[in-house]
Amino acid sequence: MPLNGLTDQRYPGRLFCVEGIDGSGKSTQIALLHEWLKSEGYAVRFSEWNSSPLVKATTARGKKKHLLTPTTFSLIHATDFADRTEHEIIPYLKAGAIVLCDRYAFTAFARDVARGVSPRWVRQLYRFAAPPTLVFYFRVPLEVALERIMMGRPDLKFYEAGLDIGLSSDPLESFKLFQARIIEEYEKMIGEFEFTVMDATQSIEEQQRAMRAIVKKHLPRRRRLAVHRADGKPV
């Protein structure tokens, strides 16, 4: 039976994911965790949301021309996720490696629903997703997230700001309304999927120390420096 919309299939590897709104600092934290695990001698595979070569170019073109509807956006991201699951996630979990995901199916559960897509439909779309070992949810106030985003660039991106769903014609106001919707969906999932909530207002060092302490409890006893995938290729 599916586990809260995800498959109940289990693997010998470990799957750690980070979730949170734009500007929560989750990508920084999982990058640091990645480097630490490698330095500790673990075989680690990193997988990032919307990075599959199968659909990356298509997504970029659709975004540039503002052609993506909420449903097509959802289907494209699901295709990306399915491709990465088949080639980057499942083979390495089967081989006993550690897989780190910068965003997982929960991003779709939050963003797509915030865009008006049916929650049940989205969950059915991702029912093949492997259940994570841990999901870190980086909770941050909207104002803090926005300040972090605007520090690196002057303008908000069209889809990032949620301008495609007509909440407001002002990018800043649209961003706040859209991200507030996303936060609401994430908060609903905390108990359902047993998210580990991180205070994303703490310093980078404090968050990383806390993250490593939690991850340590779920690591295999033996490090795997030469793990091979199910198809015989080295990790």
Contents of the next structure:
Amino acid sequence: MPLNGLTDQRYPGRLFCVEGIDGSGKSTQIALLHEWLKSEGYAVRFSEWNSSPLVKATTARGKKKHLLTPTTFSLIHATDFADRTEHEIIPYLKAGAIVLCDRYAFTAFARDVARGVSPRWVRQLYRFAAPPTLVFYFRVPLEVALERIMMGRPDLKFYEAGLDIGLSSDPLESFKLFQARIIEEYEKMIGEFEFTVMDATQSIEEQQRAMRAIVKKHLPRRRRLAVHRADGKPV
Amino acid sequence: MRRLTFYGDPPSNLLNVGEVRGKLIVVEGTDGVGRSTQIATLRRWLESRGSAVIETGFTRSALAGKGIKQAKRGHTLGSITLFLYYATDFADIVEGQIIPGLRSGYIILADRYIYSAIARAVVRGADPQWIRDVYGFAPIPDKVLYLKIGVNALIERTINAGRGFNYWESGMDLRLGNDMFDSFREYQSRLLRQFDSMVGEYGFQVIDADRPADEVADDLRLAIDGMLSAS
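Switching forms now, from the form predicted alone to the form predicted together with its partner chain, please provide the structure.
The complete assembly is shown below, putting the previous chain first.
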């Protein structure tokens, strides 16, 4: 099932997303995919979760001062996503470019539901999202992801560790419990949204080879942008 | 005491609110219809009766109030982004002011509620069901008092009150007319149609606002008095 979209409009571009818990290696993989697509001559636009210049300051303030509840956490991230949808995603899909997203609406479906938000409500909230061409889910056992994260940055942030929902007062313990819940939500979405499941325990090179082979099948034949009119027909 | 009910699916932290002693009274109506004047009068009256009152409204939240003002100044905000920014702000008000106030037994006087947000969004092209679903976290009020007015009377009020036509109240972002007046008339007519269509859907109590302020105030007091003595 695709996202229950507000419009069934099809854009000439392609939209590839990566999903998975922190430490699954998805950002590394999409960065490598990005380099490859550029070297192949495609017009590519990259958009990252929680990065809208208009909304970021509010989110940061809310996080720093611990002002966010499950509902406002969900809504402020949806606002950020809306700004990127309107400025970074849809215009580029219309232009026929390839849009790469490091995390998409499914991140909200996993995290916000893990925080206690209604699964139905958050899915309705994101109905404005453009339907992705492919969603790569980087599946990794929790212990492997934890090991990767702990190497890089030892101090866990308040919301990242799910400390706002009181699973445990110990940040590391809370983080583990929270991530386990997120994995549970991702697993439920595999069938619901037709995720392409990637084995994130494989080597970086193996994963990238597999990813490129799958993406290749969905690329437009022409690399130069084919400019379309507003009604979607070629000029 | 009553159990708090919501328009849609609330998150688990709001499901456990339980019984509340306070009352949520909403004063709705379009820009310049006299909401703030009426709310100030109602507040004095309720306090003289011995009730503790909290006033609340839009874009005043600790979380998003500042961000919205900054973003609107830039005029680069897309429409869906703006709708969701307002919803974020409103959720912060619901969880930070309205629900704690209701639990402590306050009368909450809300200057606008989700109906204004829905009307503005639908007039700007939002899917009517989508925007209603977004606001599913909102508690159902004890009373919604809708200050109803026609567009001609509204124009007269707007000029006489000395406020004149401003950018957002004229819906200038929608470019509905050649100047502020044309745009104001068209934009406000569309908003009023949205409000009028919500009367039955949400059970508004309609108050004719095209009358002197003290007559409107009498009707508002009567409606609230009836509700307070019934409970």
